[in-house]
Structures are given as structure tokens and as C-alpha cells.
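In the block that follows, a single chain appears as C-alpha cells, in the form predicted on its own.
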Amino acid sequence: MERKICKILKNENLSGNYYFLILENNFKKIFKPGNFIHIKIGNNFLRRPFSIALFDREKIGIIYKVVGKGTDELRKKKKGEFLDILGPCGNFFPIYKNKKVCIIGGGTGIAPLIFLSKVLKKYGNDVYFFYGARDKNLIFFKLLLTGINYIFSTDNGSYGKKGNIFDVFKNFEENFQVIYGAGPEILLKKLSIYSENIPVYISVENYMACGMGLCYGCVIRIRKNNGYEYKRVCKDGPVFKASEIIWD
């Protein structure tokens, strides 16, 4: 993990309370899909974790939603200002080659999946990307890649199929070899059903304080033998095999 002071290249509104922040990449280490960065927004806030949506030699991008004082302060940051960043944090999605894979997400859970889809495509995978939102204004498909099979749904039917994205996925007639997911916990729980037959990897969200595995404030229960053990989302995750998680 490195600590860098990164210049803001862009901080633009996507739609509603959703924003796209692009930072100058000053890191020597290579980021992988599933990694996150820990941003110091200001002296009055704890660092906040954000999944990587975009990574290359020049820039790092995140998608965030303004939900409180910290993210509202981040929204106010301007191009040319600087942010104190820790990264790359956490683990990452395993990458398969030449498989038929499903990616499914909702909300800001789309962030690590955008990065993931780019890498999966690079390794010859046939990628089906499912994404659900409340309405068409919350679908950020303009950020996504070409050459990927996109399946969208909206609650009100304003774009793509009408209804919940999991229901759309469930009725989709394809035999996937790997499933990747991120987003609301209810979606991740439902995806876990499929982990008995094929690999299912999910990126878990949880409240983090230190973000470095020291405080154990973000633990989840993972199966171990006939019992369970606690794993830290920030350090041991955020990516886990869905079959390992004990959902409360």
C-alpha cells in the first residue's frame, strides 16, 4: 500500500447524487479489479473507501454517491485540487480466461465491475453485464466498454427491461461459467444461491474506520470447518467467494 497526494483531474456529476471523480495516478503499484482507495476528504473526516472504476497509467477513477457530510465535501472538490490517497487497498477479483462470465450489479456497486469488465474482456472472456437501477437517469452506461453484452433493467421500465435486475438475470437463458457481483447486500445474498454449482465472487461493502485491518470494525463471518471465523472486509476482502459468507 502506498500513500500519495493526487491531483483531481475531473469531478463531475453523472446524475442526481452520483459523481465521477478522476485522479492523477501517482502510484507505482498496479491496481486490480476489486481494489479500493482510501481517501482523506478533510481533517474533520475519517478516510473513506471507494472502489476503483477506472485505472490506467495516467489516471484512477471512482464513482460515488453523495449520502452524507463526507461525500458532500468530496463533491465540492475542484479540478486542480489535491487529495491524500492510500492504495491499492484490499484484495481483488480472480481473473479467468476464455469463459462465459456474468457480471451483475446495482447502485454504486457498478464501480469495481466496470474495471473488472475491461480486464475480463482483455483475457478473451464472453462478458454479460447485468445492471439495475431505479430509472434511466441512474444508468451510467456511457462509462462502459464496447464489445460487452449489456442487459439493463429499471424499476419503472424507463430503460431496458422492467423490474429487478436479479429477476432479469434469473430468467436469462445462458449457462455462465463464472459469476461476479457487487452492490446491495440483498442482491449479493441472492447470487450466493448459484455458488453451489459455479464460482461466484462478490465485492462486499461494509463500514470501515481504519481501512487497514487494524480496528476489526468491518468484519464478516466466513465458514471454517464446522464453524466460522471473522474476516476483515478492508484487508481480507472486499472480494470473497459467495459460498464462504455466512449472511446474518
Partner chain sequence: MGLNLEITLGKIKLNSPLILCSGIFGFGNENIKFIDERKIGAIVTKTITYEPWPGNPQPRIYETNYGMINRIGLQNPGVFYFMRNIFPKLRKKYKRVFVSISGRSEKEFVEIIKIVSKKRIDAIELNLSCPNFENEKKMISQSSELTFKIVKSVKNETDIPVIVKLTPNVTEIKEIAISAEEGGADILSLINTIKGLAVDFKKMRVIDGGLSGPSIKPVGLKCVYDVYKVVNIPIIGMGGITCGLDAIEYFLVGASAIGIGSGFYSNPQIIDDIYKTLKNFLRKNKFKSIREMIGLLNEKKENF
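Bear in mind the structure is a predicted one, so any value in this text is a computation, not a measurement. So that the term is clear: the rigid core is the largest set of C-alpha atoms that superpose within 1.5 Å between two forms. Numbering follows the first chain given and starts at 1. What changes on going to the form predicted in complex with the partner chain:
Once both forms are overlaid on the rigid core, the distance between the two CA positions of residue 45 between the two forms is 2 angstroms or more.
Can I get the form predicted in complex with the partner chain as well, since the one above is the form predicted on its own?
Here you get just the chain by itself.
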């Protein structure tokens, strides 16, 4: 993990409360899909975690939704200003090769999945991306890559199938060899059902302090023998096998 002061190259509104932030990449480490960065924003005491949506030699990108004071301050940052970044944090999605894989997500969960779709495609996988949004204007077409099969759903039916993305996925006539998910907890819980037969990897969120595996603040319950143990989302995760998680 490194700490870098990164220049903001772009901080633009995508639509609604969603923003796309691009930072100059001055990290030595290679970031992988599922990794997150921990950003210090203004005078807020704790950093804020965000999944990596875009990564290359020059740039690091995140997609964020304004939900509170930290993200509201982030929204106001301008191109040319600097941010204090910790990264890469956490583990990453295991990457299979030459498989038929499903990626499913909604809301801010889309962020790590966009980066993931790029890498999965590179490794010869046949990628199906199930993308759920409330409305057509919350589907970020311009951030999506080519060469991937997209299946969309919107709550109001303004684009793709009407309804929830899980229901669309459930009724889909394909057999997948691996499932990757991120987004609302209710979606992730539902995906766990499939983990009896195939690997299901999901990225989960929790409140964090250190982001480095030190404070034990971000723990979730993971199956162990007949009971459970607490594992840290920031260090042992954020990617877990869906079958391991005991939901509250």
C-alpha cells in the first residue's frame, strides 16, 4: 500500500448524484479489480473508501455517488487540485480464463465491475454484464467497454427490461461458470443462492476507519466450522465468496 498526493485530472457529473473522478496515477503498484482507494477529503477525520473503476498507467478512476458530507465535498473538488490517496487497498476478484462469466451489479457497485469486465475480457472470457439502474440516465454508457454482452434493466422501464436486475438474471437462459457481483446488499444476498453450484464472488461494503486491517472496525461474519469468525472487509475483503458470508 502506498500514500500518494494525486492531481485531479477530471471530476465530472455523470448524471443525478453520480460523479466520475479521474486522478493522475503516480502509484508504483498495479491495481486490480476489486481493490479500493482510501481518500482523505477535507477536514473529515476518517478517509473514504471507493472501488477502482478505471486503471491504467496514467490514470486512476472512481465512480462515486454523493450521499453525505465527504462525497459532497469531493464533488466540489476541481481539476488541478490534489487529493491524498491510500492504495491499493484490499483484495481483488479472482480472474478466470476462457469461461462464460456473469457480472451483475447496480448503483455504485457498477464501479469495480467496469474495471473487472475489462480484465475478464482480456483473459478470453465470454462476459455477460447484467447492469441494473433506477432510470436510463443512470446507466453510464460512455464508461462501458465494447466486446461485452450487456443486459440492462431499469426500475421504471426507461431502458432494457423493466424491474430488478436479479430477476432478469434469474430468468436468463445461459449457464454461467462464474458469477461476480457488487452493489446493493439485497442483490448480493440473493446471489448467494447460486454459490452452491458455481463460484460466486461479491464485493461488500462496510464502514471503515484505517482501511489497512489494523482497527478491526470493518469486520463481517464469515462461516467457520459450525460458527463464525470476524473478517476485515478492508484487508480480507472487500471481495468474498458469497457462500462464506453470514448476513445480519
